[in-house]
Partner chain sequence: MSTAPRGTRRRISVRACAASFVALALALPAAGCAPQTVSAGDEHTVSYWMWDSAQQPAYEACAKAFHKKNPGLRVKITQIGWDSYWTKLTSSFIAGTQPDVFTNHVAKYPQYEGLGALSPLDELGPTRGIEASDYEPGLAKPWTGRDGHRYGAPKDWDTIGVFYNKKITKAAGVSDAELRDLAWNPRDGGSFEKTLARLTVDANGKRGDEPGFDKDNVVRYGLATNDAGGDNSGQTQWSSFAASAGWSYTDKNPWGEHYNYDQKGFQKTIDWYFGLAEKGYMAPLEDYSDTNHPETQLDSGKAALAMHGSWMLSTFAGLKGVDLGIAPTPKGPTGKRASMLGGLADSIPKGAKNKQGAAKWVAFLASDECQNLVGKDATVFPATPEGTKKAIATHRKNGLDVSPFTRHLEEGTTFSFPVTDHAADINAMMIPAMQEIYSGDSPASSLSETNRQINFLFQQGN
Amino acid sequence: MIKPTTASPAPGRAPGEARTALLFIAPAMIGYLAFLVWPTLRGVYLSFTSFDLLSAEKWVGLDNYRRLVNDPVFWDSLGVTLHYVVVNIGVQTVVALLIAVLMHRLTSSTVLRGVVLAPYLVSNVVAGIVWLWILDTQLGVGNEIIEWLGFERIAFFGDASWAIPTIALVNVWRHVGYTALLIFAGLQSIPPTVYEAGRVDGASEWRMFRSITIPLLRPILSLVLIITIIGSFQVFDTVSVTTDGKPANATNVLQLYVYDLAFDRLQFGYASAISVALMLVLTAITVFQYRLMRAGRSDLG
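Output structure of the single chain, in the form predicted together with its partner chain:
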């Protein structure tokens, strides 16, 4: 029988080092367990209960999920959230890609990058309030300009058909710089020699964008899309400070509905069931997206 060749002083030290390593990992692990794993498990458990916070929870089995299937407000909220995600992600990705490519191909100015990133420094709540003022139907400077240009005033946050696109575009304004910088970082990983070769072959800028930039950006674009879609589904603060679900539930996104159920109506069990449903939807979307875009593989290799 052959002894393993790893016999060295290492096995003697390893348990001690592992213990030390565990001690160093412990703080992060405690935080992870206390603030992510435990609340998630507790949330899943609460989704099978009726719980009002002040008295003990009661096990109700699948009742909350049955209610969810038959709750028109939930399906309406899901529709509103999807509407928001489509407008937000659609516009944000295209504009961010455009900004990133322009920065990459035309300028190396760090000042410009700073300007592009500036709105990201503003918090969602502040951005929401500022745009609420700017776009106010009667008093907003934005509507003054629209009227001055000869158009009718628009109730950006008050009209059911305008509200979700407006909130989505406020968030595009806030996040597009950050997304552009992520894509920009991805663009910098593409070797310049590929573009040089393309140029030698007589390819136009558009052709190089289509045949070099987009395919080679796929991994980073997948990452950006997965992150932004998950973030978009969780929209809450901008809606809360601007429309708060109004008018007539036209902006009642899922997170707002969950918040209202939990903190206004003290229905923590049902609110947890919706949160679990949202978690499942997001997991499914992420897995699907990851596979579809072959996000783990690069065309550079």
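Swap state to the form predicted alone from the form predicted together with its partner chain:
There are no partners or other molecules in what follows, just the one chain.
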């Protein structure tokens, strides 16, 4: 007669370890479901209603999305946001890559890394207010220096052609250190023997940067671009404290338009529809970019 056997725990795993792990994961999981999953699902539902906070929700189907397609303010805000995204990502990526390469090749000082990261510790609101004072047309130190150099004062936040590039550069100043450290971490993963082989073959520094550094940094650069694009499309606080959409809606980015619709006009249904559309666009861009740059593959293997 064959005696029934009892299942034994996996090697190296103590009984009850799974329950203990679930207890540690539970608080984070509850927060994730309560503050991310539920608001997202609620927002998707509201995008199909005419909810205005003062009356019961009324199902309107695709009416909010039809209004979105024919809304000139939405398309203008999307254009302003794209302008900001291009300036912010272009400048930030190039400057961060330059800083990371210089730190990697010239110094290993942790103090310097701390200095580079310091602006990231300042909140967007504080950074916006400080740069608003520095670049003030009449009293700002920045304009005093510009006038001392012999140029005319510039209304950085008051001129329609200057406002978005100025806001983008304020955010570049705050985030470039964090982005540089991400790229620096990627540089640390490149074996020194690869550069030694390049020097033996007589390659110049520029040739090694173009043929070794950039290709081997592709996974981390993909990550940086995805993070930067998502963050750039969500710009709100810096714009709110510096220009509040002015002058003449020249800085009316999408998030500011959504805030105005929801909390000033109480059009939560239409504001939710714009937010859902933005989420879908960002998801499509992320998936396309991930596949295009083969972000999950490394040439080091």
